[in-house]
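Read the single chain below, which is given as structure tokens and is the form predicted alone.
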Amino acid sequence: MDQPRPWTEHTDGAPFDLPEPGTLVGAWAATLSGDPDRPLLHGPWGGVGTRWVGRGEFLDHTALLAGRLVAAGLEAGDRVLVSGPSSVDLAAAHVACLRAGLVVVPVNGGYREAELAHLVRDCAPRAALVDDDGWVDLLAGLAPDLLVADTKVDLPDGSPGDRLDRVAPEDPALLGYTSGTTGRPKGAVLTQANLLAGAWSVVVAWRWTSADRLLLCLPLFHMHGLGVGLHGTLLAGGSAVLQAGFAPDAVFDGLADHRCSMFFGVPTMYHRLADHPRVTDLGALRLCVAGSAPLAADLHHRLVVKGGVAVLERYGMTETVMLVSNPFDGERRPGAVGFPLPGVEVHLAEGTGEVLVRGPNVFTGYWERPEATAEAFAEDGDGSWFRTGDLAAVDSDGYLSLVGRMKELIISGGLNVYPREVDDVLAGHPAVAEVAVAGVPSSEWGEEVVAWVVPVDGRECPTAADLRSYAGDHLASYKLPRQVVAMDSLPRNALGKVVRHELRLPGS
């Protein structure tokens, strides 16, 4: 990077050593094996209620589940779909898979049949551990040979033998599905070492210790909730209160009842917390972190004034876990995402300002997509760098700010929306002749999905409610348009391709 990077404690030549033995599960086992009665996770457990589960109980239970998965015939490297509301059971299923050397494929419980079918075709999973209504039958119909169980892994007992926690740093551990703006999502292969480096960088940077207790209502299919919230908690040896979904009253009750010290959220959550009568409770926390979408500067300021909290904004993505963060000590600058995290190198491409990154956190490539993998990395005289597709600028103090995207991915409420996927569904509406969706800025959602529609001759343009009703059986709710703009024609280039950046709301 041409500008200075004043992260003096850990970058600029300072070593970044990962905990032994260099794997996520090995580091977890080493951290959690001491003080077995210490509370670890609070949430739904065993289908019989909500309670605290201690370190020892969690390790013993995940070892038991790992043994059952091995006894069921799953081999190291097999892919396993994991999905369900946030719970200790879901966390245990995830950890058990990793301890057995399996590759977790986190899945959004809001997915519909077509979205699930793509994942099943693409990664050919051997098993699925789910706690979503109707999914057992749905998955059985998509893949009759798939082993499907609930997240409590109600399978015959067995022993993991010598496979428990015996993975190598370079072994694949997680297949996180992501995409650009066209085509179907592709799976980013993250190794044990990638996940360890991503979590360890924020443990170090945010001074995360075993004394910390996190209120975590982010979903455990997303890198923010899973790769940072859950993985970081286990790595630091702290504790977490898991809540299935976001409800402001439940958040404030959980913070108070369990004496939490940390909260992680997306801007949509902070928007609602800022308007809550108990917003001042946030000021008692040691750390509040925002990510997954830009935090508006005015919302940052409102939280400072009304809540007494300077939210720490950071920047990451599926392929890299975490990249950049505002400092824990020092100014948390509104509108900026800060400096490279420990172990991470960031460079801005000459001419475009695209964020390029490398480090032990960076994924190994896309699942069975060699061409996409090759396109994702840029070579220069100093080695290979991952091309994030994000555009950034660095101010005179070295703070990095994101200014746009080279591609057209929409991030709404912290969740990725791929325009082509939505286009394809909406185009089937009988009143739609042509359609293109894009994101527009939203103080609540970060971005919201808007559909520009050319109606069929002689038909009225469908409303947002019409399109949401039509597409609701095919797409998760966060992908559905919140506004519709009627058009006579869509802007296209000389090759006939829709030029999304020219789509504008009326009056803008």
Second form
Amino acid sequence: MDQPRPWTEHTDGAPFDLPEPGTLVGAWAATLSGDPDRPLLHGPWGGVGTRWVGRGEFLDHTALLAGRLVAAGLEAGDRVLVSGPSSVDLAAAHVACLRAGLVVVPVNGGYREAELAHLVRDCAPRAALVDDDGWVDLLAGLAPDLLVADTKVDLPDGSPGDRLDRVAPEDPALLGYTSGTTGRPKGAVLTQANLLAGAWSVVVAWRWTSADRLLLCLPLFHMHGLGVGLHGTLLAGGSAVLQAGFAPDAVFDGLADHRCSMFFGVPTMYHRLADHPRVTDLGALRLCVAGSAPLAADLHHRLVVKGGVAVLERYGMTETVMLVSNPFDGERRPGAVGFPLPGVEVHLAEGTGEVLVRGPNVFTGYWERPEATAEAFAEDGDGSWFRTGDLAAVDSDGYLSLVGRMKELIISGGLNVYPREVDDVLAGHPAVAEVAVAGVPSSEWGEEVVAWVVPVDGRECPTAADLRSYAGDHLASYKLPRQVVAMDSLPRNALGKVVRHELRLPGS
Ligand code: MCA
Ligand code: AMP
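Coords for the form predicted in complex with ligand MCA, given the form predicted alone:
Zooming out: every chain and molecule, the one shown earlier first.
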């Protein structure tokens, strides 16, 4: 697509060159090896409290953990589940796996047994480094041979030998579970080079430097917190304050106490921060970034007026890390996501306007899913492009706006909910004859999960509380419906498929 690219101006005309060597871990080692006492990450550390960990200490510690993982018999390419509330230990466990050539599988600690069992079956991990309550027993039940430890990796010491930071750019580094445009969660395989390109593009575009300090309260089990927040910090050689969970007072305290320069969040976080008496503190930061879901134009305006901050909105995906961003300099246009990031090519499909992308950031395929991988890429014009399932338009100034989705997806508070996964669980409720869920607009959550239910003859329609309590054992709680609409029948097309976009709240 012939869109202007503001980034070359941002980098004084320099071409988009990835740092050498072309691996994330190699680039980190190069950046972080100087100035060992410089603060790197702040957060819970070693089970003994919360403090700053310096570059040298972090590099030494992650090398030690990598040695333990190698000594435990883990081989390059083995998958390791990594999960827990944000802490320096969690970040170190993640980095140690990558340095040892292992493939990290980040997992949401809110998952229930069935959701976890699907991942375990699908990617056959060799080990799990987890801090979530009850998960040691849960995992032992699911996979008795799995090596399970907490993120402090309390295993016998060993040497990483020649495994440390020796991966190749094309080696798999991360399996990011996502449903893609259809189906059950599958693992998007991202290589070292993909992750490097994904983080580097925003370091360049957002002028992220070693002087920056990020307040990072996004979870470290999604690309936003992990692939942008953590990876970008380590690549820029900056520093980050890690907070487990989002609490507005803690955010403002953290920004002030640690003199942070940046904040990244999902729109639901900004919605809550906009009403906080200290919202003007955001205006004092060098950069606030929003993404993972649309930032409503009126929320953008509210933050300008009340907080003095023009939030920079960008667009990304698990399969591609970051794709498109509003400019750092120049207008951050409300309702638009901006321009393709350095190294990323974007093209809108003829007829549909689906966003097609390619570049060094784009994943290699879904783990052991050749068919889904083939479907995810389209030949269009001059080669193979990844199909995002998002629909977009470009305005006369070249700004890209997302205008819809082809894929069945609800995004609630920045978390993805796949309607069919929820349908399948709710259908088991004894009073439910038929059910379909869809998203409805919500000022707080962006979209909210609603269930349209045809009750079994002679039974009362279950309430939202009934369905939440029934499904709560099977699904993480952000997937549960917040409202229920009783129906005589569901809208279906000629093939009998539920037409979700015809599901409406009463009166709307
Ligand atoms: C929590 N709850 C939710 C959500 N989060 N319900 C719907 N949608 C949600 N997102 C429910 C809980 O299950 C709980 O229900 C109740 O709300 C309160 O829970 P609590 O933990 O206190 O909620 P919170 O701390 O206020 O969490 C809201 C949040 C969080 C901070 C917005 O959801 C969050 O961190 N979202 C960001 C996730 C993220 O990083 N997404 C990026 C993925 P009950 O009371 O019944 O238990 S996308 C991505 O990575 C791509 C690449 C991209 O572009 O970035
Ligand atoms: P995930 O599958 O979790 O990686 O989520 C990726 C999806 O989030 C994208 O395909 C978009 O639908 C959505 N998304 C990410 N950023 C934005 C944004 N700024 N505006 C609208 N949707 C977004």
